[in-house]
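Only one chain is included here, represented as structure tokens and corresponding to the form predicted on its own.
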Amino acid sequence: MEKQHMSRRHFLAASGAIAGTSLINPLDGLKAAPVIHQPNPLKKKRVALIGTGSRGVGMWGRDLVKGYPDYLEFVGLCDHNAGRLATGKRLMGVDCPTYTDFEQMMREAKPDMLIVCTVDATHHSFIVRAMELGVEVITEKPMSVDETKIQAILDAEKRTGKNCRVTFNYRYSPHRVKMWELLREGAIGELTSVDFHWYLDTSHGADYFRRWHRLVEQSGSLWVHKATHHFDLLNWWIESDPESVYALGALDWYGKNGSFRSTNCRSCPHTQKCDFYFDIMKNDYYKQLYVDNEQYDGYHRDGCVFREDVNIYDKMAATIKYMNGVQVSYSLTAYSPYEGYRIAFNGTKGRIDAWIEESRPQNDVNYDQIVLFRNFSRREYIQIPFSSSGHGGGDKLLQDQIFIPGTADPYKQCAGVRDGALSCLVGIAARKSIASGQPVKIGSLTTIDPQVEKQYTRIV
């Protein structure tokens, strides 16, 4: 497995060399930062997983079993759906006890680490309880969905001295790392503003409206479930804490806006005329995990995107002010013809532009492109090769850093409770701003005191 560790370092060095820049000093700016301790390299980590849906069984299940057998072993799986739990165990290829009772699993399996992949609104309860039991916690984003639950996690961290790592894999994709490097080296002078616009297409975007994510009480809305990725990137790129948010939002396309509807696609009489018809039976993985286990909880993975109970927004826009004075214009559209984003960083000496198409790219290329404009100079094109790892090449690099002891953090990508909270709080503030029609101060939501200079989580 040492060879795997070295290949990761070589990849990071290569991705920096592609654009002709050097690595940043990993110790720079880490004063008084929260600490996440690395495991004992001589001992396999005992891992328990709660939430055996697609993400849990895939990225945090069988991918770990396949990629890190020398570093971890699964000692327990937990889910409220007994059928999906058994299916997940089989698909992961593990031989460990399964539980529908969380407390029983923690008591009997005695894990060193808990991975949380449940419905977003329940994350806080498992995070807090694991901290109380002295167990290391890894949670899928978003860390939580409202300020009360975030405060419960903050209080537990302070009370127990434990931390929770939030899996912001977007931080690890090489082209986003390159933007971070360019900003750190002052390529465009002092950063003053950011234009960030994200587009979900009529496949991936619509999928959020089929599932439990369509309910704000379960997902916190796309402001939190999806945009927490984007707000964390902004916090990381800008290196400051968000101060206030003013937002607008509406549900214009999905939910009650449909001219016809059903419970789910398989039972729908309108399949011939619905552009959003989804034949889940063609996806054997989803069929095994979800369709074959509907009898246990009634959950439909192929729910109708036009169900009347949809209460999240499908178009959103926000103005975010940062403590260091940087201003951000952000938007999210959930019914675009293509998937991806456009971003521009404006500085006192230039501008960084990128248009990333994650679906339906115009040209047959194998790289993402960043354009660097320097005032009174010619533009520069920086091309970052695609990676085979998911989420723009970030998944494997994130997992390496979590599970391979001694893996460095030169780009300050390790994210803890404070990072997870601030990314969620931007979305929560946006929801509150839409409801009140007024800007919302981040500092008014929890005991977190926003700082001009971002505090980083260290790996020790």
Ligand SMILES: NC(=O)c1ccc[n+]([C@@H]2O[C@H](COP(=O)([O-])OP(=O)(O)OC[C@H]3O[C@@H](n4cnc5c(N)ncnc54)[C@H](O)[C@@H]3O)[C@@H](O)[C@H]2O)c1
The other form holds:
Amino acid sequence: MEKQHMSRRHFLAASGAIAGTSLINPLDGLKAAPVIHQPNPLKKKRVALIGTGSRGVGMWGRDLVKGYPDYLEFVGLCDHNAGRLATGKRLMGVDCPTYTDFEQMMREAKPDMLIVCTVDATHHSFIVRAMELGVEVITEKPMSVDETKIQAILDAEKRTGKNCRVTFNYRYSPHRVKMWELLREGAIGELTSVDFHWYLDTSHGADYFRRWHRLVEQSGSLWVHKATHHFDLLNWWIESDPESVYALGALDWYGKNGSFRSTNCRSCPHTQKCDFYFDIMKNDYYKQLYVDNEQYDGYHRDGCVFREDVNIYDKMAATIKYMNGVQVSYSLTAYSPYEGYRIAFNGTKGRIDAWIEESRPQNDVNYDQIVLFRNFSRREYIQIPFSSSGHGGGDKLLQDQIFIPGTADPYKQCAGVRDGALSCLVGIAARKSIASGQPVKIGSLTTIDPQVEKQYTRIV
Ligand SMILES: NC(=O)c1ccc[n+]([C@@H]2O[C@H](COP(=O)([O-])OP(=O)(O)OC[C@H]3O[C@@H](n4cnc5c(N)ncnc54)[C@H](O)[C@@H]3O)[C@@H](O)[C@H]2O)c1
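Now show me the form predicted in complex with the named molecule, since the one above was the form predicted on its own.
Now the full complex is given, and it begins with the chain already shown.
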């Protein structure tokens, strides 16, 4: 296929967003795009939450109760762990009814909006049902874990005419928005390739191997659970759909590679010699949510990272080709000494480089730095101050856009079913490529037909 770069004209068409004074109209050129409806400004939104674990009770529970009392009220909470459900309600400080039966909650609580915060492999069933009931639905990432479940969501979208917002908070971090702006303004000419390497450390990275995330059938593996963020960023930065993926992966460090193991840290005889010993009793939030409710489902939040049943990779690499000809070299390593990422965007007129350390930054700085190299010119250092709220300030900006009526979307950060699907499908294709040893075409997985130009979700 002939190579089709993102055109200079295309960069410049969007660059009005960057100057700040002349923001682009987010609806321009998006008339046929999928739509997320904004809330009625005169009415408090009736919100129901399914999944009262750490994320549900935190960002989508307590934070909303505190931050948006004029815009929403909780009318129902649901979780299949009755103990965690009661704890979640207490920690959120709400007095709405609680349910262990999802259908009963939807019938009795009659929410306007459902927020889905359960284990990844279960998201699709709640998304589809909410769409069928005509309820606005917000889901945590990843939207789903395999192509069959994604197809079920696509079919429900077609059948019901409803969309589902996927909460890609990574799009909202100020330094990533700056990268999007630089690409749109043509700072490096036409984008031709991206080098993107993500490192999870031996603390946060190891944590995925302690929990349900260690099972591909629950999380889709880190290719989907974690990398859905990274593939969504790529789709958004590159502004085109992924075409094909060739991948490699292995489990080199956790799981069966350990020389000793137990079921979980509290019952382990090897704590003195284990670098991964985690004393969950020192974290009161986790103790209340998980340890105190083990009797209901037997789930250990402090599971052993060396359990034999770990069936996800901890070392992954992929080559991704985009419909506009951009090529990506991607990797994810889950046992690094520090957490963060290195990225470079290569273009016809220069290169954008960044090394973002999310843990253990070497210098005492309060900004993220991007270096812009223009060919035959001096380099430019661009410093973007840290923000105080979660995920580089992204979490709060995302919540504002969802709950405060009239919040604009100048950087096209609103993500719907198509974005949720395409970000997962890259990881699903990577899994299939490892299994077959062959490149996998994204268009072969679901009814989504990848396009040269990305289709944005618009807010109306
Ligand atoms: N965007 C981000 O940065 C971010 C960060 C953390 C978590 N997340 C996402 O949030 C979601 C929840 O993650 P978490 O860390 O809170 O996990 P968790 O294990 O703490 O919570 C999941 C909850 O869902 C409940 N649950 C699971 N299956 C259920 C079912 N079928 N019916 C009812 N309840 C069910 C569990 O009992 C548990 O309380 C995941 O999809 C995860 O990917 C996103």
